[in-house]
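Here we start with a single chain on its own, the form predicted on its own, put down as structure tokens.
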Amino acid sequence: MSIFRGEKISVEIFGESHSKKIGVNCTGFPKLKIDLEYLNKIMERRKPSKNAYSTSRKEPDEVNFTFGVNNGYIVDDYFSAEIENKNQRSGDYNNLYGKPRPSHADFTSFTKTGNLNFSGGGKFSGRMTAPLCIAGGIAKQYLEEKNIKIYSYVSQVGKVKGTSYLQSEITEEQILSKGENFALSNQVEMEEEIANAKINGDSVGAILECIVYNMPTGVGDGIFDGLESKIANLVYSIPAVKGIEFGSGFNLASMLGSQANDSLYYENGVVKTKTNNSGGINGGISNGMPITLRVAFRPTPSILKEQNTVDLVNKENTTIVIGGRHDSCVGIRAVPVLECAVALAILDETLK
């Protein structure tokens, strides 16, 4: 299992990828009618699809709530719901008994559990995001009721760039414009760089962005309780991602103080800032301005290229081959997850 223990709330994930099941336990919610289709439009976002960079692995993720929840609505502090894996197939990963693929969790959790087992990702597979996005789906509906809207598209796919809030602001609308798209431009281009890596047995990371509008001011805290602390704390729980920068990031260590400031300015009666290189938050709270944050997901580190490793049980260097069904992008199926981690953060922040 694995927890995150918020100020107010907490999620506990159960299962592996290859388990009979998976699922979230969550307490501290608000008691709020879930809205089915709404919940289950996000976890049709995140599932397998039929183009070139996803997985061929084809699960149905119905969610079915076992405690806490009665004709969709919470009613409980405490609520629990399930996934069936219906389509595992441990037995691709036969030969790879005590070799642990390159980049994968395989060897650091050896050294942890002494399990020489490395079929499938186990609990640290991508497929652990499935129930991450139930709770996190649910948060995401109860912040939209409370007009927080949360919304993540692909800037970047291998080196192929798109739109991103780097270069101008981008709206709500411009967001919602896109549809079923995952990114904002470039997508062909992005679709070809992936499907180029697949073709050639590899796999391409991504870099996605997340844009938080109508954050109320004053949310979040100091030092370990800050907001980018929180979001960041979760954000790092989806598997990939190597990389997390709010606002300019990276950018502004290459700035003058007088390029990087937001100068403050009235509108309406109300504070703003004309320039957003510090991606709503000061000193850990929430300033008004839209939250903005972008995250590097790594290539998927399982590919069809033979790489080198070593045999643990024998203590000899070799090479594996590895099998089983892979996304060539994983960044690409982690739009709405990264919109989930996001809403369990600014959640447990808003319900102190």
Second form
There are 4 protein chains.
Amino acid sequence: MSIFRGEKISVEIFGESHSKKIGVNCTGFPKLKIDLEYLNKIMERRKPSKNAYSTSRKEPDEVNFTFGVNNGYIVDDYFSAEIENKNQRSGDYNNLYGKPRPSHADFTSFTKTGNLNFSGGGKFSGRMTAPLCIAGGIAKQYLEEKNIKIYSYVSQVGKVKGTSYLQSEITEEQILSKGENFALSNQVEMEEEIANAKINGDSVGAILECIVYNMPTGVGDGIFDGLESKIANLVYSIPAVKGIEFGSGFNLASMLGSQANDSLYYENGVVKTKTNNSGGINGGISNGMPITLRVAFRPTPSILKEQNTVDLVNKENTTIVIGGRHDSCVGIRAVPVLECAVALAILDETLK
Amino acid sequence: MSIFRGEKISVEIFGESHSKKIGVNCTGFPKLKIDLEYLNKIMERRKPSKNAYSTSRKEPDEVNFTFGVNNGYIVDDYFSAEIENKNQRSGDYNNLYGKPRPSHADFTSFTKTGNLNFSGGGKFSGRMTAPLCIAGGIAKQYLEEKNIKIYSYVSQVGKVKGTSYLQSEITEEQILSKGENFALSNQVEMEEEIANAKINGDSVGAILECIVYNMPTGVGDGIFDGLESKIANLVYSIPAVKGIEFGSGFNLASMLGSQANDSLYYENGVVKTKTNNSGGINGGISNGMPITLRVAFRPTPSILKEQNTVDLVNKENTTIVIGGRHDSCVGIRAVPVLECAVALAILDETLK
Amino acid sequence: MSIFRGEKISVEIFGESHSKKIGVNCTGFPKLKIDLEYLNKIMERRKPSKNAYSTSRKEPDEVNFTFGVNNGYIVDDYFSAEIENKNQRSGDYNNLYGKPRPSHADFTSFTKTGNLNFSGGGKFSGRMTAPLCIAGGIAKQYLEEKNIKIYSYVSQVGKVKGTSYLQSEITEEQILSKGENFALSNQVEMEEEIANAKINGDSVGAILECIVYNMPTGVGDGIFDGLESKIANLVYSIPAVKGIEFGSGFNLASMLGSQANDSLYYENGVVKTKTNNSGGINGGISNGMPITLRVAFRPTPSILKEQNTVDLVNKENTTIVIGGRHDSCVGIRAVPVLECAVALAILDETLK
Amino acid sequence: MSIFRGEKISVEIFGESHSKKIGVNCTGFPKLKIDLEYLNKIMERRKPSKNAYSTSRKEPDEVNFTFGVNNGYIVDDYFSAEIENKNQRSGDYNNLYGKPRPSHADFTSFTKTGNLNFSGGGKFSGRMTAPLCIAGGIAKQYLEEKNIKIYSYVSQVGKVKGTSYLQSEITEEQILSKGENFALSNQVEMEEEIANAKINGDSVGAILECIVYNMPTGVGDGIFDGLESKIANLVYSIPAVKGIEFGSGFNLASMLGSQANDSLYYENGVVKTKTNNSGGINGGISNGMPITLRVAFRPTPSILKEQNTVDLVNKENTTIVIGGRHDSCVGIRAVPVLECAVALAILDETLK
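Same protein, different condition: the form predicted on its own was shown, now please give the form predicted in complex with another copy of the chain.
Full assembly next; the chain just shown is listed first.
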């Protein structure tokens, strides 16, 4: 079980990639009416689709509230939800016994548990982001009802770059206009990049951006309790994430203070900043500007090409070929997951 | 008070930039003999020096253990340490009343507390990294005695780039050979970059890298309990940090899986990886390779140039000029602080 | 949801007296094979029986492990279990709307929630001790496998007193010889006391004793972390408990130190005490002698006699007659519950 | 270090009976102006006096706020206070090396730590109630400002019984009229009882009662979060406590429900109960009546008579005579300590 114990909410994720069911227990959530259509849409976005860039496995991901929800309403300070794992084909992984897949959690989980049966990623599987999305989706709905809007999109796939907030200010309208696309621009080129990798039995990485609009001021706190700390903590819980930056992030390293500082000014009686290099956060606390962050997703480690690895049973070098069906760009399906992880962080801080 | 409540240790930092004293309470630390010379050297590295790139304020930072340490030994499951704040010149900030310094925590802390007296950063001040270094320095000493070595260095200042682990594998010997320098190469050019900014009343950002050698396997856990989550949580507690990536980080976005995957092989009976794009962590758990991470520090927000800001008392736009003495590149003094923050994260996970 | 967050284990109880199901989530338990026969026997003992002294409601209390248990084995660091509430007859309580039953939680829960629908006790119901027994029963089984044996029995019902450890040392054999009885002596008289109360539409209180044999030394800690604090904390979670004393408890008040002190001596190389007025605990830590404690249970507050109360809707005095079927001596069914509550406290301390 | 981690406040007690200083760290307390006269009076009441029934050691117990208090005001969410231990005469205990004092924590702490140097009780010493009184005294002051009044008094010493709330309702005026006395009646006889024990080198136990007036309704919660659980948890942190009961406590065992139930009625529009057998708490939640509780204190285990014990070094039976100066009835000085422990429990629940 993986537990996020926030200041006000707790989120407990149970199950593994191939257990009969996976799910989430939540405490401290506001007693709202869950918009099931809204939640299912998030679950749907996380699901593999028929596109070139996603796995063809079926994961219906029907959310079953087993406690604390009545007629759609959260009626208890605790609720629990499950998803059945209908497609537990661990047979796909038989040839991997004792042979850890490179850059997966196979070898590292073995060093903790001694388990040599590497099937589907266990609790490290991307599958576990489904229960994360149940909790995070409800958090996101609540925030949206408070007018705090969280959007994510893909700004880079492999070598193909799309629109990024680093180049220009992005409005909510602009994001909404993307419709079902995952990117604000260059969606076709990105899909080609993924298709090319797939054809070669390979995979490709991505950068996702996330913007939180209408963020109230004064959320978060200093040092160990900063908003960046909490968001980073939750975002790094998404498998395949290898980097997170806020505002202008790593670009700030090559800037002068006079360029990087966000000048304050009054607009209709409200304090705003002219630029937003700080990504809406100063000293760990929100300043009222949109919170902006960028997240690096590594390429899916499961590729069809032959790879060098070790045989932990016979203690010798070997090679493996990973079968099964896998996303060629795990970052795509992570778009709603990132929104949900950020929503959980902001919900917990907002309720304080 | 800012509290880091880990699985095994807790670290409580008290005080503010201009309170009479600042300090730290720690529980759960191993009962080692504190190497005061070692600790003082860390405190010394964090202190402003006479170099061009640092503030000329005096901060003697003598560590005074007020409880739980006897003849240098930690004798209790709790210890407390303080530093006197001998130089509380809040007079430097009189002209800032109600006028928040751009990209400081002034405006955001005001939105939380209503306090308009912006003097020295309060608990958001870089000054608060001194007690962090007391706790982290002791953690680092303990890990070093277990042969886990943590090193940090500057790999970029403004436009000047020095040696980075992204280009090549860096050995412990190579790092040690830098001596008192903060960078592995191009130290002079970096100092010039800082001096140029300072001459213009400006400041400049930096990228720091951190490498942990001889990391044991199996440290960390999945989802919310991953090593990246915990390290990121603590590193974002250092003021001015705006980005953190592990291994090849953001570069992974443009890589193929076949390039990014770290092949496993046996070397003298030990499992290693040929590359280390994962930065020593898979699935939130250490794989035995060096842990590598890169951290972006924004330019010091305190610059001598006139800046646009607001007057919160009269609710109008205004300008300010910040006096006082400030680091022109806050990243330089952060080198030991980063080591200490990482040490706390690894100590807590290692003791589990 | 009610959460016990121990040092090593956590126990979360969900549901209410009349919700569709009630249950428990547990983390940190040892990965043992659950002895279902053993557990069901505990659940059976807690259930109302056909005796004069218990309610005639049917509560089958079949334990359904919904997660983390496979073929009877705890396979995860988390498990969840449920009981269906087949007999949710809240109709029994229709006439109580707005009229709190004296000495129930009706009025006090109303002051917290404003809820005037007093049906069956909600989360304050004795019904909620069923999930407590699931968690505690498994804890008790684990401790028993470590040879730590926990027994409880009734030593007083109303005016009828039975054998008490206060008068004499009680051996494990003596307790086992009671068989299905709840008391070590005077069972018949106690049953009559209960039957008499029942005939009069009344109820009666009880004192339960609990003895832990083969307790290892060194379990517990000082001040806030004492074994008495932890046991008391959990025992007061059982509805109707109004007193708890350890060893000679309140009798110690009238004793001299020379009488109360438990002399230490060696027996076959093991340190023991001649008397056990301390109840096996000194300074919050177990001393190796049996842990002994006595617990006062108030009479069941639900009685059939007319009672004075208030009408919270019309804000006037009124009377009520409580229908339904209720235990006439709630202490009897609490025997296994007390064992389970103590088991949870000792398990958590033993795992430290 | 002993840590009470409440819902809203935390209290950390550091030091030992013979360490240079002892003290307390507190978080989450209201930012009140500390009434030092009020606090010192509590500390004074806890101190040994020149009476027959107390130790003649000097313990000046001057409270020194080392952080977070400015001009008497709590100015931070954290404050720390210390007391110097001026009289660390561990020489008094030299002859006890390896020979645990009966019914002290000597043997049990040895089983945890292996320490054979039994000097003054270490962190199990009654001395540690001084820092408890600093935190609890401030809690009590805060509650008093909210009109919640907490009083304790001695109702029994050895065989001598004084006025108890079990016999009659006690008013606040009645308690106040006792002045400097520790009992509401029979003070002289109680003092004689103590003096007699002292003359014989012996000690005697006591029962203390505690009443909380003007308790608001709705404080506390069900099962693991009940007010009785929390109060018991803190009261058992006071050394020498061996029993705690609420309201009519153990007497409830021999009562009928019709006698024990507290009828509700309206008095001037406020719901009250005619009797208060429940001690002001139903279902773990306050009902607005005075909270009443009784606490059993064992006789001081340190007596001057020769006692049987073991020699842990030579593993043989032996005898000891304890020197030094000790309270002959530890319950007397515990009167303010009990008030302070209860205050901490109620403060934490009240702030929720």
